[in-house]
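The chain below stands alone and is given as structure tokens, in the form predicted on its own.
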Amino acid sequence: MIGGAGYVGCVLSDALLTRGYRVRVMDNLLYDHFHVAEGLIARPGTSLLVGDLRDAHALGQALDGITDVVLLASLVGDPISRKYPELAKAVNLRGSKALLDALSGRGLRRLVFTSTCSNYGLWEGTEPATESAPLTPLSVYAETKVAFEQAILERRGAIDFHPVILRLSTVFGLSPRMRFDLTVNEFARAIASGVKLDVYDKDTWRPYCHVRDICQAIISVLRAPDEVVSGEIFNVGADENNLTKEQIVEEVLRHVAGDVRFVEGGGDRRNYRVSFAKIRDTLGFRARFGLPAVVPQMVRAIRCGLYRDDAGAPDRYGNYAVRPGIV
């Protein structure tokens, strides 16, 4: 698993280990989250390699003897990719392409690439976007994801393993490598902490998916027959979790009082609803967690002081800045 110590990766590692898989994690600990790596390496069945997928030697070590690869590693999100555009292109696109080149001839079974529903950008269709909808990336982040999707699809038939592309909804929920720069998590923390929250463009739509449901979707793909998933693209999420920002705020306010102001004129133009019929009909995948069940858990975790502001590590709970030495 490349990028396996991140927000999704550490939860996925636990889910795989619980199901009897052996897991090798490669991660360059981009956000200085060494505390997560310490937790991973203590689990039986896990091996950890601290390295960068752009390092050919480290990548070769990570791939030795591996049967399946889950590619999570990237600068994830529009803000961090906008802050470090050249690094985003180097990791998300060029580094990922180098990985693709390194996979053939290893007896690999499957590559699972986690892309993003942000690729739909500004979807103006009357129905939710399916996997065949036009892509309109509006950020460096989405542009790199679309470009690598294309690189994978162009090589179908010329590679000796089975690639699968998963376009993930915006993720939410608790994780050992917690992020509060994701919409649901951000709103829950601000409101539960008594911080005044300005919400821009309350009527814009996005799909959301709990981190454990994301992991279950990845495991479903790993377990599926080759002929069912090879070369396929799947949106990952649930129809009922297509939500506006206002709906998210309303759900949080059902559980805790807060000071929220809705503001127009935000700089993020993304607005899209997504269809998840394909992954449901093909793999039987159904998301288990919605906001009504998860928000109370998050509020309790926040209010009990689990996520304290750390003056020594102000960027601990999000993809805000990369650690020194990452170029």
Ligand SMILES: NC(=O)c1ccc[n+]([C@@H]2O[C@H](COP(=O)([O-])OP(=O)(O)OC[C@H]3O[C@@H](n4cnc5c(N)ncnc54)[C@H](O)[C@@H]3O)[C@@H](O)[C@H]2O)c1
Second form
Amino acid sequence: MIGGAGYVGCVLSDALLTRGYRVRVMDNLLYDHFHVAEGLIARPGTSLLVGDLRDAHALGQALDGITDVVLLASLVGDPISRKYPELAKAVNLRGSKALLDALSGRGLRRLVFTSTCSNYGLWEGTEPATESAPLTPLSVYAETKVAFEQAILERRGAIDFHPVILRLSTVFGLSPRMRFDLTVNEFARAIASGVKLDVYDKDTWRPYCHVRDICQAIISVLRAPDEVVSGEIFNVGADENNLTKEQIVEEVLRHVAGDVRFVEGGGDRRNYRVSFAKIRDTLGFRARFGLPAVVPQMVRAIRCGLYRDDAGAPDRYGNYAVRPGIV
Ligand SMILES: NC(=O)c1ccc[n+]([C@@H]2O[C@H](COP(=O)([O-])OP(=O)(O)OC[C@H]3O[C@@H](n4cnc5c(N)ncnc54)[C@H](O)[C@@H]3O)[C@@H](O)[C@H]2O)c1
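Next, give the form predicted together with the named molecule, keeping in mind that what was shown is the form predicted on its own.
After this comes the whole thing, all chains and molecules, with the earlier chain placed first.
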């Protein structure tokens, strides 16, 4: 896993180990989230290599003897990519392309690339967007994801492994590397902590998916026959988890009282509902976790003080600023 010490990667490494895989994680711990390293080093079956995917030597070590690659490393999210646009392009696009070039000739079976439903940007179709809907990236983040998807598809005839592109919904739920810069997590934290919350553009839609369901989808893709998934794009999520921001707030307020104000005219123009029929019909994937079951867990975790140490280190729990020295 490249980028395997992040929010999704920490949960995925656990899920893979439980299913009998051995896992090598390469990650440059971009946000100073060294607190996850112990879990990745100490658990039998896992190894951690702290390194940058743009470093050809470190990459060579990370790839030695590997059967499948899950690419999670990116600057993830619109705000962090807007704050560091050159770094976002260097990692999400140029670094990822160099990785793609380094993968052939190794006997690799599969590359799973985690792209994003943000690629749909502003979707005005009457039906939810399928994988063949036109893409409208509205941020540097989504632009780099769309461009790298394109790079994979263009190289299909020239590579000797099977690439698969997964467009993930916005993820929610608990992870050893927590992210509170994600909508559901952010709302749950603010409300459960008694912080006044301004919610912009309450009627905008987006799909959401629990982090464990995301991991299950990635594992389903790793296990599927080559001919079923090779070169394919799948949206990952569940039709019933296409939600407006107001619906998310309502769900959180069902579990804990809070002070929420709805405001119009925010800067994020994204608004899209997405179809998950393809992954359901092709791989039998169904999301198991919805907000009603997960929000109470999150409220308990927040209220018991699990994240109280973030005052001096906010980046531990979100993609807000990269650690000094990373360019
Ligand atoms: N979390 C979501 O809501 C969401 C939604 C859609 C798609 N995705 C995709 O899922 C993947 C994982 O997202 P996440 O939420 O775990 O994000 P994250 O920021 O928590 O994890 C990314 C990891 O990549 C590492 N990384 C960044 N640059 C690197 C580099 N140059 N070399 C090595 N490691 C590097 C970071 O240190 C971090 O651990 C990303 O590809 C993201 O685009 C996530």
